[in-house]
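Presented below, as structure tokens, is a lone chain in the form predicted on its own.
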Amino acid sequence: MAKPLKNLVQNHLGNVAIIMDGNGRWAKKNALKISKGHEKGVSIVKEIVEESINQKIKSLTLYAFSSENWGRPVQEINAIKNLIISAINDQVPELVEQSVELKFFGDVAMFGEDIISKIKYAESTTKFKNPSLKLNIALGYGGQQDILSVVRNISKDVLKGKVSLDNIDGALINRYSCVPESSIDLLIRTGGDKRISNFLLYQIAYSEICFLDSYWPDFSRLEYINCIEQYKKVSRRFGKRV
């Protein structure tokens, strides 16, 4: 018997987010420099982007560098900065071929002019009327910091008379947030830890969450497909009785 149309709509997977954790531990496990773990992690992104297109997912949002990651050793941070530039150079032509729209969000200004310039180039080069996938990369991002910024900026506009208190709703909060997507359907975290780590705190209110033991450099297309298939089996009620 065919599934009711209602269930098909409920289980449609539009927006996926991934906390790509475990690059450093993968490198240590394999007796490699930490930077090699990040390099391997970038190569995994390409495969997951391809599968996201195959699965007709609307958007893929990746936690590449958190606001707390600035506390890591300078050598590792510099390696990540260099990797961002090389990844943009290497992957933008392929993203253009795939019609993938690239968007960066977070406190990008902290990364310096070279990376800001590369980001502007990448975003302008990958603008499409009907992208096959929206690929959102979080850099220098923190969920709590974003919420604080939203509160401050809405408050300023209320004081200026640009916003009425009666008009403050979820849609307005989403407009003031730096996060490209207003909600996330499925959140995946690799690396074995079972926490959110300050990622998309407002947007994942009703997300299904999949925690995996695999380090990000070991994350496979098959594991990704399994997460998607598990999501499709869930009845999403959003607090209601169905």
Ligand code: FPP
Contents of the next structure:
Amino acid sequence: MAKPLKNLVQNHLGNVAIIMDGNGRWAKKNALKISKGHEKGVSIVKEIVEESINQKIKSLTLYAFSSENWGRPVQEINAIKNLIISAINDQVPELVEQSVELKFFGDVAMFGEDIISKIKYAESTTKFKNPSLKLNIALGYGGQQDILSVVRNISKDVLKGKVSLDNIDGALINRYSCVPESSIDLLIRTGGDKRISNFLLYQIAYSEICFLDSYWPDFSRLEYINCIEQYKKVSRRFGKRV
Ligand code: FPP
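Return one more block: the form predicted together with the named molecule, after the form predicted on its own shown previously.
Below is the whole assembly, all chains and molecules, this chain first.
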């Protein structure tokens, strides 16, 4: 993240996104099966959701499964699918109590009927007029794929006469994108690598980015609060002279 300047007014934190990396390496470090790393990873999500509500964050967007993750071994993919189902079964009642609105985005059709019907149940059960937090989960998502699909679908609608070229602007792109948030204030990546890995390419244009060495299953509420405190103090200029 950029160095803080003499900035007396703290930045407002609306939209946070997290690349939860390091489950596999955490499992290896602890001589466990990779699925145990993902299992522990889900338990950390619960703590981070709680803290996001405490911090009055508007939305938390998590990278649970990328388009490229389909290239992993079938056993691992099946373990993640089972975890998604059990996380929905176990967590939805608590999310309802907390007024957390759950949304899944990406190519979820690839996950099959069991998960699609769970997703429908989770989304329809967690609709709130004033949610305490919007929790968005990327499943089968890739930033490049989303941009491609936006370009294709806008072009189709231009050809059909539904959209005129003059009306193509940022707001229209956001409407055609599957990503629920139009911009991200703070992006956190755990696991030690300093890259974006095809996550929210369009939406992170002016995000503050926090790269952390901790593996996701070791990520803690305290580290999360530290990222948020750093973010609040940073001078965000959006390319302007302030
Ligand atoms: C990255 O660690 C993690 C994933 C690709 C999967 C994350 C999925 C979950 C935590 C389960 C689903 C979550 C929800 C919220 C329903 P990695 O395996 O790439 O770690 P490595 O880089 O150390 O191998």
